[in-house]
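Presented below, as structure tokens, is a lone chain in the form predicted on its own.
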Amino acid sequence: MISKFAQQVQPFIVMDIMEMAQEMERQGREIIHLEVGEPDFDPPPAVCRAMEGALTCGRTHYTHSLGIWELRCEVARYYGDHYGVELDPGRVVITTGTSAAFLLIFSTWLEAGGRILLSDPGYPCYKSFAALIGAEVRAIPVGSETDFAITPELLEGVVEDGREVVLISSPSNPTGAITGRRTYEWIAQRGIRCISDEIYHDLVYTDVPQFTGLQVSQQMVVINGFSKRWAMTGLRLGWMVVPEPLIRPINKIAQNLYICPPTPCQYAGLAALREGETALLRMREEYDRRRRTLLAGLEDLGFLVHSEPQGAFYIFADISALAADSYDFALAMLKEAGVAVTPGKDFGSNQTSRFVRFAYTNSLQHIEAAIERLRSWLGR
């Protein structure tokens, strides 16, 4: 017998597209991958050395379920250095990727019948985590009129009794939008529980000042990690900062779910925080070059970009001038042009059939080649 959750959970379409593209590559096709939000860079050299050193020194055993104390202290120091936030390291939870962080906080703050408010379009796996807990998802439609960000005005229409949990992703996936401080302040002033997904922090290409939810309220839960900023996706290492009353409940759930984060990866995380700044700056500069090239190329081809992405590494492009349905359009683009992108329906239902997401996590050379392939394909 298969569980109701397993039967009803939606596929992660970007992974379907990637796996389809990989099958085409096995058959000899050359595919340009602009679908998956995974950095194409290697981790900083210091990270690789730390991983190797941990394995050589036998640091392969269980750690505390919340992570090694040294790493928790380093994360706390990071918030002091970057945001001026004084943070007790005991409130830092090291997790097996940010996916584990979401599962932990959803399990702690939500239960069957609980409500979580999410932007639409937004990262699709949030809904799956909520469904696993049995919580209700309330989608907040966002569009070009708010630069694809949640605003207080949008929240006023859906917050009913203050017992909801609001989840904000800033910069966001798939749009690269940054949520304004006014929204965080509105939430904090009303005592509404809030999760701030800040995994794309430090990958911002405009003069918009970065801030963390912790600067607005120490009662917010902030989730972040190493995957995007330091190209450490496969190391599966994240963190979150939680209010003190949540520490022990989260500790117990972590003990039962996965015992502890991968030990060698925790030492790699230490190296990233201490020695990874130069590599981060180089990657960010390169992402910005790619962003500007891809933006110009797409607009020249007839794609509409309603709001220039300010952060992350995605462009959410409107294809309504080119085709009626983005899913069919993306499949045809893959099969006929050899360019893989993600159809908008992966990210919700708010007019998403009009959009595809391009990830500029491929080299500038490949991005330029993709633009030329699309020019030829659309011309046909």
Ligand SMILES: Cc1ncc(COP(=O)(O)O)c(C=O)c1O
Given for the second form:
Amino acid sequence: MISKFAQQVQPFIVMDIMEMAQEMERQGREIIHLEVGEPDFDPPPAVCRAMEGALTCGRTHYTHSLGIWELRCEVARYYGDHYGVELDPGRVVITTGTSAAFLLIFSTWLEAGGRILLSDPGYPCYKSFAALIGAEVRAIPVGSETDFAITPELLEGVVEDGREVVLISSPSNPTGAITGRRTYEWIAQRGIRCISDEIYHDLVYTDVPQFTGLQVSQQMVVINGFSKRWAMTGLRLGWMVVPEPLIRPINKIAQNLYICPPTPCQYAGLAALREGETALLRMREEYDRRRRTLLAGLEDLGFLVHSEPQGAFYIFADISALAADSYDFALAMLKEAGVAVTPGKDFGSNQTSRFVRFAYTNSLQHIEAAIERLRSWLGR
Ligand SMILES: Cc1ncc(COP(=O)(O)O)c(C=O)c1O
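Swap state to the form predicted in complex with the named molecule from the form predicted on its own:
What follows is the whole complex; the chain from before opens it.
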């Protein structure tokens, strides 16, 4: 017998596309990958050294479920240095990727029948975590009118009794949109519980000021991690900052669900926070070059980009001037042009059949080659 959850959970379409592309590569086709939201860079050298050092020094045993104390202190220091927020390291929870942080906070704050508000389009896995808990998802449709960001006006239409949890991802996957401080303040003033996914912080390309939810309210749960900004996806390391009363409940759940985050990776995370700044700046510069090249190329080819993405490494492009359905369009693009992108459908149901997501997590040379392939495929 298979559980209802296992039967109903949706595939992560981007992974389906990637697996299809890999199968084509096995058959000899050369594919340009712009589908997966995974940095193509290696982690900073200090991270690799710390990882090796941890493995050879016997740092291979269980740690505290909430993570090693040095790393929790280093994360707390990061908030002081970057945002001027003074933070008790005891409120920092180290997690197995931010994915585990979502699992922990969803199972702490939500129960069957509880309600979580998520933007549509948005990162697809949030709703699967909610489904696992039995929580109800209420979509907040966001579009070009608000530059794909959640606003207080949009929240007014969906908040019912103030007992819901709002999850904001800023910069957003798949749109690169940044949510304004006004939205965070609106939520905080009403005492509504809020999770702020800040995994793409520091990957911002415009001069829009960056702030953390913690600057607005210490009651917010802030989630962040190492995967994107330090290209450490496979090391599975993230963190979460929680209000004091949540520490012990989360501690107990972490102990039971996965005991502790991977030990050598925690030492690698320490090195990223202490020595990763230069590598981060270099990667960010390169992402920005790619972003500008891809934006110009796509617009020239007839894709519509309603709002310039300000952060993360995605462009959510409207294909309605080129085709009727983005799923068929993305499949044809893969099979006929050898360029892999993610159909909008992966990110929700709010007009998503009009969009595809390009991830500029591939070299400038490959991005330029992809634009030329698309030019001849589209006959432009
Ligand atoms: C918005 C967002 N949050 C969280 C994650 C999960 O990342 P990880 O579990 O590697 O920290 C992703 C991954 O793509 C993401 O796009």
